[in-house]
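Here you get one chain, nothing else, as structure tokens; it is the form predicted on its own.
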Amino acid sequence: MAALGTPSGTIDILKKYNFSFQKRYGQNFLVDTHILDKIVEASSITEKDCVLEIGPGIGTMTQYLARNAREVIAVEIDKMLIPILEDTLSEYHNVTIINEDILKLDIGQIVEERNGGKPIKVVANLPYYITTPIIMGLLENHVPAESITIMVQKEVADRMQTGPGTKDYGALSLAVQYYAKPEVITQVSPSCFMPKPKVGSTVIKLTVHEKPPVKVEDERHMFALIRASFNQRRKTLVNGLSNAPGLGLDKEKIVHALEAMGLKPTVRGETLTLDEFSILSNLLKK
């Protein structure tokens, strides 16, 4: 059999198992060895590391990871891929395959059992339809992770690393930058996948902060404010927050907090930095 990270090797294994792509799982398998090398290199995996791979597919990247890591835990939702993975990974005794939805899995418990609670490294070629929930799940649940090296849709990578005042800036930008330092590794063209997606992709590495870059008294409150301010981008921050269900904030209190920060009542949420959102959250909590 040809190597998995090539079009011919991928076709061979798909034919062998008569596999058909599941649209609902957003499956696009990587068939470019240069990109695979870049992902593994960027994730800085050593023989001491325990790696969580989300969406191993037919095991292409899993093979690369298994050669470098102490242990790989590969979580695959599609049960049709499990026999393929058992075949392609049969010679790697440091790989555990879990047939489960990553969003329903207690990753913290897995980290405790497999790595004594010490931070793991996450690597994934994420299906585009579910990218944001997976990233936010890992970050907001404080999964012990040192880094998250992921392939995502280019526009999602743009949103993760942009700053205030741009059209891509939003809740995802602020959340990623609160929890981690984003760094673009490489751009990936649709021709590197089978089947070809309609859009370009980006490999981005999120190096998780030991401590967040801003001090906030109530993380959940700050992110509730952030989400409310971007839910209605065209409204002023005062209107967006006072109309938000669940926050229970009146306009006067918000105006007062903004004035204490030296900001006008007409300011929009998309112009505030992470630091300003943390200050606003702390003021409104009082």
Ligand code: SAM
Given for the second form:
Amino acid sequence: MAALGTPSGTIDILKKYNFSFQKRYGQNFLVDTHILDKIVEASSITEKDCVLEIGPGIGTMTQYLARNAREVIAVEIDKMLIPILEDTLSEYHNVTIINEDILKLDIGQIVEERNGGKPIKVVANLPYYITTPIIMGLLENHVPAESITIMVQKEVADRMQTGPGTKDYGALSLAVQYYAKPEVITQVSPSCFMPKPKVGSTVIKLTVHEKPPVKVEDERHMFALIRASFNQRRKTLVNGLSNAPGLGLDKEKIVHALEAMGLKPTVRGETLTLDEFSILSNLLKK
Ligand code: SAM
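Based on the form predicted on its own presented above, generate the structure block for the form predicted in complex with the ligand.
To see the whole picture, the full complex is given below, headed by that same chain.
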């Protein structure tokens, strides 16, 4: 049988199990060995590492990871893929397959059990319909992770890296940059997948900061401010924040804080840097 990371190897295994792709699970399997090599190289996995793979599919990348890591935990939602994974990964004794929805799993507990709570590495060709909740879940819940090397839709990678004053700048940019350093590894064309997605893809590596780049007294409060600012993008920050339910901020207090920062009361949230959001949050918490 041909290797899995090729179109013919993938077709062979899909036929053997009479597998049909589930669109609702974002199933686009990688069929390009150059891209697989690049992902594994970028993730700098060693035989000491415990790796979490989200959505192993038919196990193509899992094989690469298992050859390089001490242990791989692969979480796959689609039960139809489990017998296939048991077949394609039968030679690898360092892989645990978990048939679960990644969004429902307590990953912190798995890291505790499998890696003594020490940081793991996350590697994934993510299902695009839930990219943001997966990334935000890993970052905001402080899952111990050294790095997160992922294939995402190109425009999501653009949003992760950009700064103030661009249309792509938003809550995802600020969250990613607060918790990690993003670095684009490579662009990936739809022809590297089976079936081909309608969008371009990017492999991006997030190296998680040991300490965040800004000092903030209450992270949750800062991210609540950030969300409220971008939920009402067209409004001034003062209007956006004073209208936001749950924040309980009056206009006067916000204007006061902006003045103390040397910012005009007409400023929009989309022009503030991470540093400015952290200062604003600290001032409004007082
Ligand atoms: N890693 C494989 C590859 O690169 O060829 C498959 C990647 S495919 C883009 C995404 C995979 O994530 C699919 O196998 C899909 O079934 C799985 N998946 C989708 N939603 C999931 C969820 N909520 N939890 C775990 N796996 C999920």
